[in-house]
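The form predicted alone is given below as one chain in structure tokens.
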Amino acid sequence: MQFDIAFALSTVPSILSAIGMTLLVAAVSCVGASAVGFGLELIRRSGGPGGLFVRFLIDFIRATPVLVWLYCLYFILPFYGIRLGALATGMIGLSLYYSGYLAEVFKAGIDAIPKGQAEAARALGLGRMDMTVFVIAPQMLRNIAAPMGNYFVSILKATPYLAVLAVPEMLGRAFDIASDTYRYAEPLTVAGLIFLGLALLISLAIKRLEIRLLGPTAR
């Protein structure tokens, strides 16, 4: 069976057609683990018995995979009386399993900024917070924003692992397709060029965002 260009075009609005959903999945969730991950590496350099336990966490989170974290949400949790809907489960799931990963982009980023500038923050009396917030975090993007700009990238690539909970996401649209034509090459082809311009998209993006926080030595 050849290829045919003419039946690949004409599954191209069909699959743009869940790319709101895509994209909307895959800003929610960069959201969401950025902002939990950022969390457990706050909580992690307290110490403690919290600081331990999220250690443990975050090595137990990078040592899974995506799809157990999928599988759990949505099927384990009801038995305990907690029922999510398909599309908030793969949010969570996302933002979830790759927070744990952008714990440890985060923790590059803080160690690699000069300790003379948390001491010079606590010698002007500013809280922990505002100590985090004005003065660790601005210089830490710096540090992470390509690394970071990475595993945004991955996370729309996971994207079509909620098509196993029904989520109506790109390559979930070309497997529909596939399955009602018996011709695969030619919707997943189209599936994987769209998710290959969105990528380039994102990194063209961090780039810029790496340039205009480092200057031209970014370049």
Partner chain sequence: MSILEIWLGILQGFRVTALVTLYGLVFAIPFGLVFGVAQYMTTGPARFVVTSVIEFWRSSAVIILLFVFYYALPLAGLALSAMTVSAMVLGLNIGGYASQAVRAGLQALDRGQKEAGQALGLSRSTILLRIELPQALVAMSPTFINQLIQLVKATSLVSLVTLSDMTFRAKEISQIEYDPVPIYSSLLLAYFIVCYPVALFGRWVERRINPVREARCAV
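What you see is a predicted model, and the numbers here were worked out from it, not measured in a lab. Residue numbers count along the first chain shown, from 1. First, how it differs from the form predicted together with its partner chain.
Listed options Ile110, Ile61, Cys72, Ala88 include one hinge residue for the rigid-part rotation between the two forms, namely Ile110.
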Given for the second form:
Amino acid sequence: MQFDIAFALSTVPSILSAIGMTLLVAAVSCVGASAVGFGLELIRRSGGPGGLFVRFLIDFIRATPVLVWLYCLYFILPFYGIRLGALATGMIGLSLYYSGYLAEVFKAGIDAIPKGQAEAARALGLGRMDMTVFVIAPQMLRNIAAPMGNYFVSILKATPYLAVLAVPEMLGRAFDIASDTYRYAEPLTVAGLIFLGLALLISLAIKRLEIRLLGPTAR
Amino acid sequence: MSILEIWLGILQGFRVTALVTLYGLVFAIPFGLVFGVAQYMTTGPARFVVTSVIEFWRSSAVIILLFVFYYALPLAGLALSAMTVSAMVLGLNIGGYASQAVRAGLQALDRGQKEAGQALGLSRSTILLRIELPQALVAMSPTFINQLIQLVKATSLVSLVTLSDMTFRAKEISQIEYDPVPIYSSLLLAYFIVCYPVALFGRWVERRINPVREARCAV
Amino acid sequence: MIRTDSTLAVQITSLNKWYGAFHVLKEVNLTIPSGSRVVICGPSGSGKSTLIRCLNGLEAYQQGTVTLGTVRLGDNARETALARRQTGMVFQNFNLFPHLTVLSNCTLALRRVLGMPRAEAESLARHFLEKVRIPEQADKYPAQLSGGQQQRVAIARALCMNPRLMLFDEPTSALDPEMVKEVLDVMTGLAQEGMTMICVTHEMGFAREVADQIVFMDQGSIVEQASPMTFFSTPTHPRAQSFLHTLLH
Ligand SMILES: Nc1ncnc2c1ncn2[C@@H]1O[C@H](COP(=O)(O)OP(=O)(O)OP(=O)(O)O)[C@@H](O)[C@H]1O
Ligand SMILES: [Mg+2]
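Which structure goes with the form predicted together with its partner chain, now that we have seen the form predicted alone?
What follows is the entire complex, opening with the chain shown before.
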């Protein structure tokens, strides 16, 4: 057998038609991971037993593979009668998994703000709320924009893991074609190239957005 | 099935997990070093070529990359074992990330280091090998340790191309007996036991490298 | 701007502070009348920063009282906040907000704390930027300014809140020598207008010219307090003598 370029090209439309699913999974997971990650970081900062637990949870997540987490949720939840379907399970899995990484991003973003910033705000008489909103948060956003963008791209590149749970995103579609035609190399190569293009495009877009949002003084 | 049997079963896959990691490093370390240095030293079209190779390995979704090479290489007349393909794909993917750390480490060095070397009449290669690289590699060592953890976790993917690593064993066991809770939580724990000590070691190294971190966080 | 009332600006009585077991401030007593200029000096680690940070509530203390005007710090949160609002602070490393323009650095507290409308806040801010001689930098970001310019913005930012008392913690020690003078000039100008100032500094020329009291601290205590004349010509405490000796030679 040889690599059949004409056949490869013929699979493009079908695989591309699943791009919506890929982007949906990625977008939901990015939002979910950011929200959960921010929550985790707030709990971790507050200290106490909750903080200690979250600290361990984040370490645990970061020392275990995302694929295994997806299996865990997919097989264990129904065992307890929680039936969410593959798509929801997959998005929850990616959100939870990457929340561990985003929590670290938030931590670094806050830790990098010099102590003097809070002191200057207090010396000017700003209240806690005003200080958080006008002094700390904008600087945190500036610090986290780049690493957060990188993790969004990582999440995008993790969406094909959901093919393992039979979610019909692009890799899943490629496998459908493969098992129908008994030709694996072509559809998989096409899916790989589309993903590569998408990842490069989106990281470029995120970089543009960063420059746009943060302006020339972005560090 | 008792918890002991589950653990013994998972443990049987440890050899493959360890082997893929080890062979992966055989690809990752040279690639990261050579391409990181090459990206640092080259300009113009040469740099573009180097960057393209790095981006191909780094920006592709590793799960698809693995399938593509697993199914497409035989068509190109290259019949490599699943182990070799896996080690190569996972290794070069991590190597792509490592190359960025190498380059960043070199770029972050004080220009004065290179200039002092030049002032002493050292050749460019001596400056690189004896002055720049040692400092850059030490400074980036926590990043490399992190990437090693990423590699170990990524080896769970080889279960998808028929290699019987820990994840593969766990899936096998769960097919024999439907008892997902202990099986998959044991699997998570198994990876944690492997990766967490590495993570702790990374933190220790990090503290050794940046010993005096002022407490400067604002909130 | 100029206050000529002769009431007390600051009264510190029996102030004691510990960091864990470490006694940083030991029985500090200090009375500062309105309109006076106090320079605090002393060896590194003697507690100078800690002392002036206690004056605007940046540091908590365990014993003693600090009275600003007629308000005792800590008695009542509302009044403390009010008293603090009347205190301006200038830090060694400026602590300008890097994400805000020079003008916004100055207007943030005016608008958020005093609720001043934007236009009014901006014109007030421009007034003070002019006073520190950098009106043309209003729309730049802190990172685009030199150290001396940044410190002058920090002074303008503090002045915007119309403080009765200005605290300076080594305002020139992070600056290159050629920029020290431009900041000291601004501070001298403020002193001449009658601003009450407490200033930790090792700029002895400034101290001699501007201060009416010099406070020398060592190991958490005030060991010498005198007019500049007396302090520089006949220091009594041996630590002050050796300190002056190393500083002047
Ligand atoms: N947060 C803290 N915890 C423990 N000890 C502290 C803390 N902050 C300051 N200290 C100690 O308190 C002492 C006084 O510190 P302070 O900063 O007031 O000294 P200083 O006179 O301003 O010195 P410098 O001239 O170096 O600025 C020092 O010995 C310092 O190590
Ligand atoms: Mg100090």
